[in-house]
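The chain below stands alone, shown as structure tokens; this is the form predicted alone.
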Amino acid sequence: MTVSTIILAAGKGTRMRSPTPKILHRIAGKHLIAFSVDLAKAIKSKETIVVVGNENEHATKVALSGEAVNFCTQKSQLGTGDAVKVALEGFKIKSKYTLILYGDTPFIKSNTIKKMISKAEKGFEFIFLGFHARKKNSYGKFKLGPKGTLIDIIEKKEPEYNSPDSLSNSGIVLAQSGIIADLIQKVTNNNAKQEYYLTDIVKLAAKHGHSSTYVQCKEDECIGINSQLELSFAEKKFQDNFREKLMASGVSMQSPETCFFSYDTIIKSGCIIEPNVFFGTGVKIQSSTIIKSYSHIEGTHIGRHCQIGPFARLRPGTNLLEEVKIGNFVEVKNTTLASKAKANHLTYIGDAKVGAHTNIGAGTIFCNYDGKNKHLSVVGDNVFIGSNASLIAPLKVGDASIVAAGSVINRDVPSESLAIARPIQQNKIGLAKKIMLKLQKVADKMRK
């Protein structure tokens, strides 16, 4: 069976009250619309068309620039039926079935769509997705016929709407491509809003002798995002589910509700995540590593048996091999630290390669930026960088070298060398006493 997918994403999203298009808001670092694009991939959609509006066309195309999707523009907001009609005209591949998704429903599961496909394989020509709502809502409700058929979708003002057994309509549809392409032309806008509603397809299908049925899923799958409040609820749902999966896989969290993850976070079993840790996108952590409280990690790969934090910041391009220690108030960016390297406190390491068993002292700064360009520092194995050192890139520090505390290093350091770059200390005997007496006299005079 071949399936092509339409993702409806032309809505203005005015209830979000945001300059960002609704479908480009994020859950766990991922655009809302990207969830639907990934769902289309999961069911091996032959072709995916995203229907955009004039207001969000450019931004959506930029956000999905790396995806194998096509776009069509719904120039006027004339309803879901009109949007589907526009999309159907844009298909280049003829698939047997067409799946209609939405750009603001991020939690639909691929197994649910596969159940809809299974119904189609049994001969039904239209399959709608419904759910039992726990609270009253304004969704259309399914009117069912014999043997699980669907004969209508009724709206709120109709008498059968409040039936306790009725399922709410999610709006998601799987249909035979040729039939929906024909019937969508027959949908009219004879309603108060003068819009073309996709739900009118059900009556039209029955009228023309086509069969419709439904698949039921849980309400949580059908959550739609229309406001900032709903976005926050969706974020909470994602985080709760993600934390449960991590803990079920063997990751320890003392206070899971305080830790936040991205959709692509990978953490292997045996890791310990302390409270109040944030993971941005692109993080992968190998087994038996400890992430201490108040650390912020993004775009980073961390090896086994590492210790990070507390109050560490790991930025994109960071790669830590096994048994690396990154301590409190250490920031690392675009840097590889080899096995058993350490930077335990108060350090910035940017655009660098740090060798195995190397120790970076407190207060050390890798000066990687000259105001226009970033430069690389290479620090060898078994190097000791003393506290409060500044390493001015581009720079190489050879194996088994020592950089004296307080040094400003701007030339390469050969292996097994001691590098000292600081003024010679001078001790002026008795001068401190004279200075203190003078300061005391000034203070006494000011008090008078």
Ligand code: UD1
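Because the structure is a prediction, the values reported are computed rather than measured. Here, rigid core means the biggest group of C-alpha atoms that superpose within 1.5 Å across both forms. Positions refer to the first chain, counted from 1. What changes on going to the form predicted in complex with the ligand:
- Core-superposed comparison between the two forms: the C-alpha position of residue 17 differs by less than 2 Å.
- After superposing the rigid core, the C-alpha of residue 431 moves by 2 Å or more between the two forms.
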Second form
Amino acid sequence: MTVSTIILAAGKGTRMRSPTPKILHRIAGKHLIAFSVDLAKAIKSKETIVVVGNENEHATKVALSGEAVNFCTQKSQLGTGDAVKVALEGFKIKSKYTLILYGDTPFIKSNTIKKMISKAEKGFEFIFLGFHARKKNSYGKFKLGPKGTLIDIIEKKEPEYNSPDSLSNSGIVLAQSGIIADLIQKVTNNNAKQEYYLTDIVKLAAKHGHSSTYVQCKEDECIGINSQLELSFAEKKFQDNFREKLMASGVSMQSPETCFFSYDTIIKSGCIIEPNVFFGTGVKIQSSTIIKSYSHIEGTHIGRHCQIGPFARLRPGTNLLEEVKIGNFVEVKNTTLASKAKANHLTYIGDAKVGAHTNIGAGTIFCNYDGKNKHLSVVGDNVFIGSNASLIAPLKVGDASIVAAGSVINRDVPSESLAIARPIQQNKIGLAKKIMLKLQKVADKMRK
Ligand code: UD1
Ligand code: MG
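Form predicted in complex with the ligand structure, per the form predicted alone context:
Below is the whole assembly, all chains and molecules, this chain first.
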């Protein structure tokens, strides 16, 4: 059965109290709205329509620019029923069934939607998703009829709302496209909030001889985000699950709760992650690598048997092959280090290629930026860069060469050469003693 998806995301999200639209807040580095877009993809939705408001339209389009989704704008937020109506008026749905998701409900599982689809295959025209809530809440409540049918959903502000034991409405619905397109026109705002409630569709369906039912899932799946505090709870839940999955796959963590992962972090088995490590988006780490404490890593690939940190900063475009060592206070950006290369202390390596077995001494700076443009440095295999060297790009340092400590290098270094670029040292025999005596005399005079 084919399904099209409408994601409701026009709400203002005022309770977030933030200039950032609610659905563009992130969990594990991923926009809230992207979770719903990915869910639509997971169930092979034929088309996906995102309903945005005037205020979040531009930013949402930018955030989802790589995605195959259509947008429509709900000019005033008159309720969930109105949002669906705007989408159905703007697009002729191509599938027999339409799935309605929210942009602020990131944990719904594709298996749950598949259960809803199988109810549709049995002939139900509307399938709502409900759950048993542990605590008192203000969700819409299901009113059930015989044989698992749904006869109404009562919203919090409405007079009949008094059944704390009923299933709560997650808001997610699967509906037969033709029927919802027709019935949505009949929804009114004659209620306590003067809103167009999507949930009124249940009563309307019954009135017009259509069947509604429900699927039940766990409360955890239906977590919606309305405030910064709820966002932090959702983040915690995501992180806890993610860490559990990593450890189950053979990654060791001494203090998992202190490490932060992004939704797309990949770490292979045999890796050890010490306490307090941050993984931004786009990180992949091959097996048996150790990441020491207080490292900050994003947009980076790390090969097998590497040692990173403590206090390493790996920025986007970093590619470390096997057995590379990056030590404390080393920053690497847009750089490949080949196997067994080392930069163990206090170094910046930007826009470079560093060969195998090359050693970058403490305090070395790759000077990649001239104030207007970034330039590339290429350092060969088996090179020794002495401490506190400045390598001014664009630059090539040939294989098996040596750069003397303290050098400022701005010309290419041929292979197997020593490059030394620092003032020549002079030793003035006995002069230190003479200077000290002179200074002592001055000090004695001043004290008198
Ligand atoms: C809705 C349901 C309620 C359910 C709850 C679950 C209705 C009438 N009520 O209530 O039964 O228990 O969700 O969380 O549907 N939106 C728009 N345009 C609008 C209004 C909302 O796009 O005009 C979007 C919001 O951005 C959000 C979603 O619809 O993604 C839900 O809106 P919200 O106002 O949070 O609905 P609730 O009052 O929570
Ligand atoms: Mg809500």
